[in-house]
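What follows is one chain in structure tokens, specifically the form predicted on its own.
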Amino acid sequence: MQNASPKPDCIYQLEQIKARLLLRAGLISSIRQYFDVNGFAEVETPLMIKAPAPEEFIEAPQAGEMFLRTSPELQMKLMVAAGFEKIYQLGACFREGEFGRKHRPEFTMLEWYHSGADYNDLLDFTAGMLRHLAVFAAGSSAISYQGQVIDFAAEPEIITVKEAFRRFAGVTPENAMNTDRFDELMVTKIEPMLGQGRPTFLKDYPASRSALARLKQADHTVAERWELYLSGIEIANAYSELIDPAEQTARFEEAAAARAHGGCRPYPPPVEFLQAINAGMPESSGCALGIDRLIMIFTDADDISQVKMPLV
């Protein structure tokens, strides 16, 4: 009898991670489950892009004369604008030049959108989510991630940035953009610092980290911006939606004039978005979440590796 070939290393690696995976898909049907008894549509939007968002620090890889998707951030837009009020999408997303324990060039993003709500409202439906799958993950509300337990049934931490730069960073948020270190604190000194034990929602951004977002009324000098971390991780980035053209068409044109001088690709106008803020847009927020990372954290996962399947 003939000996059977050695297994392929991605056979191998399949069999390591094969738990994790199945959880993976659980946890998916359970995020479906909590969109759909809250009366969320799930929607698809094309993957091939013409135009992405120019954000300064993310690179859309080039697809022949168009663009893979960084987000399906402009095209839920779209929906938006045009009735659609409460709606959600699971799908992959790509970014040029992103690998690491917590990055891959291709990952799946969770979307959404609610015509009417603010950042405030998505805050308190996101723990809510939280709960749902710690739930179903471990059969409480509590985890345990890499040796800490994360209750989230705990009351989430929220800290303005402004707060977080005080306490961990000891200078201002103002001091740290004027001196090129915002960026840097924020890995050193903040992020490890949130979401310990339980969920941080960091939010009130600096309005010149917040291109798409509207900026809050009583101080125009921050935006109606949240991130949620677990466990020194960022998991989501949400804002209340600016639907201001004028604002918008600014705020673009200093985001592309960034990008050419950090010498990255130019990007075409996105013009069709461009036409739908004119036409008027209704008040609403969404929010972007990374599913790998929230899988690494429900299965316990230290690289986004075991959670996703090899590149083959």
Contents of the next structure:
Amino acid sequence: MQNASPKPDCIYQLEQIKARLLLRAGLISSIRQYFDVNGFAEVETPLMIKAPAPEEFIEAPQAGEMFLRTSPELQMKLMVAAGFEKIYQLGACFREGEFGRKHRPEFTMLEWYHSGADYNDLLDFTAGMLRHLAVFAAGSSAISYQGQVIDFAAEPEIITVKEAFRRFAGVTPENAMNTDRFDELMVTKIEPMLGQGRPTFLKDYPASRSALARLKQADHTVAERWELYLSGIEIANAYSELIDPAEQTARFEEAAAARAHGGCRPYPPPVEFLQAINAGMPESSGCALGIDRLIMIFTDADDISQVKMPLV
Amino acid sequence: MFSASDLKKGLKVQVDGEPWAITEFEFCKPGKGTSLYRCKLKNMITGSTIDRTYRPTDKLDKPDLEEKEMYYSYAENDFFVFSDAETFEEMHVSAKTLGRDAYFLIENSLCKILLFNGLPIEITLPTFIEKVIADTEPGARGDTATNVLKTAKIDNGYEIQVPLFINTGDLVKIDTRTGLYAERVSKA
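Which structure goes with the form predicted in complex with its partner chain, now that we have seen the form predicted on its own?
All chains and molecules follow, beginning with the one already shown.
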């Protein structure tokens, strides 16, 4: 036999995950189909941006004088302001320092905006998309993930943040925030209980944890925001968009101050976005969904490395 | 000092004055929240485990750990005396620290000794050692089955499970990682 040169490791890794990557391709095409039949236009916004939205715990990698986007949110909202009513985008986003079983500093995001819709409309739309994908990926509305069945035909569980903290952590969200344990309780006590057997939408987040979400009219302490969980894994984040200019400016200032306090690098202010919101932005809702994690669920992968090309 | 972002599986840290090894590690970041580093820690002295969650601003001490190669010399009361491969300096290791390994010590065998703040906490013996079987029921002639086992004593009285064909006086190899019989070296 001829003595061939050894293959690099990434070739073996790719061979191992080939079936998952092909299923990924099918799922992506099925996602596009769902958006297309629902009248959404696929758009592309820049990967390199001048000013990321100031968020306390999200770091944009620097790219020369500019930044790599952590999400396409502000750019897509500019499109909404310009009259694009139903738009979606699939593409890479970047977040410095995030690396783990469910994180990569470069990951794929599905993000969409719908003028005139609120976060409840988005919830129904998202549950519909999951059913559509399950039928495509598993040939049935129920799939098996790490030995647990997730039934997408079942009514999704909808639970408020307040109720989830009471039920699973035994404290109020306010108490958790005052003692600086909100994130820790979320990760250790609450998230593992969500999305078991069927999708869970965790909704109505404390206002202070939703920099770009509209406050709920009936209760100004919470924002119209939900997160989708499948099998304990956070998959998507959605909200009714904040369009009040004064409120948005104040929230950005708060977030920028929190970043400065935490020693994060300052971002330039998102001038065009603030101008657009001042000029008047239509009511809309948007959702950001982590594609790699969704593919993990549908291909029964317990680590994000099994659904992405290895770093080379 | 380690910062939280240095944490990973296998890293050894000092918590409350004791050395711990990270046996499980997960990076977490709940929606729009802060990064959290969830760890399962195993105490390197007692073997007990705890769960800890660290934040990006947390700092952890680096334990003062040193690994030395030493020869086992002799037993003295409840202690076992090792001598440094280079300086011949002697070190006493308690029977408690050695645990089962105390039965597998062989004079002049080269061992690795892990020191925490200068005191021995873990001894790694050569992977295989050889011991003479001091006592076992006679083996059935021609019985070469290796899946049926019987009890046998080695020279210091420690009992191991061996195949039926092993006889008193045979020299056998023992895997010190598992404490199990590995193979027969020679017949009596």
